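The chain that follows stands alone, in the form predicted alone, written as structure tokens.
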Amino acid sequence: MKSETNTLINIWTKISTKKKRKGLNSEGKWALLMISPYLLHFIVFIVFTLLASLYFSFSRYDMLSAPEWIGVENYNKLINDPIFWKSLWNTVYFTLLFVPTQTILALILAVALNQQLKGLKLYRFAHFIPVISSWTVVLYVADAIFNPRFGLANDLLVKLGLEPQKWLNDEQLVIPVLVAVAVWKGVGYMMVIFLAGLQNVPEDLYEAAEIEGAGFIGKFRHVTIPLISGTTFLVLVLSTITTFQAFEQIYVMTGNSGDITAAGGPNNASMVLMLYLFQQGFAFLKMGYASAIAWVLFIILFIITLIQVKIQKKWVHYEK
């Protein structure tokens, strides 16, 4: 009798397990059905496009005839292309000026706007307006400031007894001017990210620091900076990727009435990788060469992000 009972228990256990597995499989099928639109989009527009771009980078392709396989010729041409190296240096120079400047300003603004001030929402909105403005609108504002003939910047220099500048028409000043405008437009977005990080810092830690005698600087250094280090890391990664992909601003501010071949001046002083890629692909129909630039850009960004992830273990603090 006992053995028959054990047998019945074993059979019931197997049936229950089988039912559970069947239920899980059914849930899996429903989940797969629900995410199938995204999967289809990902396969067609991301995976297929990446593979096509990789193939084109080893081909001669003008979008009017079938691609012709040429091996690594496009990459060899890149190594000997002085404009490519200039655009790479301009991109790095732009990034080195932009990322620290925007990160520090965004943090200062976020700390200031994290205080209990009257009209706080209005201040936050005012700083976010440039973020939601198009580059065309920003161009008009930048032109009113940096136009060599009637800009406010030259008026101020003349009043201070200094020589007026050519700004965007000056090879030495064009990148700093572009960085200044880019920081003005994007700092509000990063400020919002820092604000979210600041509001997650527990108030009792500030109170404990005050009991220990810490002032504003001490609390900022020993409480705020460590506890928002994860947010700072996010801002640095996003800013770096955004800067290496900068295109629209430079195309709008240095192009001549939408002429893509005129953008990047003067004398290619503001030519960056994305702009050079776009010129080669869509102005000169050298899609294979443009694809090679795109893959070099991808590899550079991938390596920089890996380095940032590796280094962040030494200075980013996560709550356990």
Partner chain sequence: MVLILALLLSACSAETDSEEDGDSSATEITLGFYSSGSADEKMKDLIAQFEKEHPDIKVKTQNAPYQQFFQKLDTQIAGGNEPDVWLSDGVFVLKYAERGAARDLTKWIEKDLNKDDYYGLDFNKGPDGKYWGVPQGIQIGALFYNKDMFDAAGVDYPDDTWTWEDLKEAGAKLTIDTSGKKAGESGFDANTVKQYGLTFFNITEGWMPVLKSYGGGVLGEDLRKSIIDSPENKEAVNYIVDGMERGIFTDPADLQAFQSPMSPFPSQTAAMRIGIYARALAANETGVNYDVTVLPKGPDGKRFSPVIANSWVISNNTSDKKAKAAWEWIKYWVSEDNVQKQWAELGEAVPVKKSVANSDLFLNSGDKPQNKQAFLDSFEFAGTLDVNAVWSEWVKQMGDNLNRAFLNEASVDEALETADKEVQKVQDEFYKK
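Rather than the form predicted alone that you just supplied, could I have the structure of the form predicted in complex with the partner chain?
Only a single chain is listed, so you will not see partners or other molecules.
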């Protein structure tokens, strides 16, 4: 969506600068006509909705009656809302656990599966299955492990002489359990991206490093890591965005039979921003407040991505 927007802006600036110079030539008119279906879609479904949600974020709006302008009240309320801060922290906590774990694990798997092994395709396939499965399927498997009554995890703990856990009903454990499942689902995808990156590293560099006397670790540190830094950057950005948008998994795993108001427990320990936004907007009809949350979420993501792009210049190596 973002890249689409960028292209659109590019086209638009080209057209509009041309117009300033010598008016729209026939080519420009054609271009405009050709992209008009998309332009129309863009204006109606993106620009208009963005502006509407900005307006709603300054209103009291319950969907059933007309919005009423209340200025910054929603934002004031947001600042003083402990659940908002808790869900912001939970989102950050989720990201801090998820992004490094998934990235490192994906890299390790990719390096391992980049070797010349027998049955390699089978291993790659096995790691990719959770990626293509729907959340519903993944969650059934997760339940077989973390079910407090029938799950494997508690079986194992009891066999080791330890106390069984409540997993998703434990305020401390709920996010780590969710992260574990999310990593299992997502790691195969990132692994494939890393594999593509690894296969672009020229063989001769490894040979040169070997001649210099580098071992496996040395080659990995001085050849692989710098040469796949572009891929690593992509994986980091993608993972961060997915965690900030984490919704479906938490909604299903912590809710009771699809009851949106039950999700996010226990005691809001797994309430994340997207879930809070949805609950406030669609379950409690506080669309104005939900819009304010959405804008704050947007600003946070925007800043994080900016920072990532800035830092990128320091460590990401692109071949010229």
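What you see is a predicted model; the values in this text were computed from it and never measured. Rigid core (definition): largest C-alpha set, two forms, superposition within 1.5 Å. Residue numbers count along the first chain shown, from 1.
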Using the core for the fit, does the CA position of Ala283 change by 2 Å or more between these two forms?
no
Ser36: with the rigid core matched between these two forms, does its Cα shift 2 Å or more?
yes
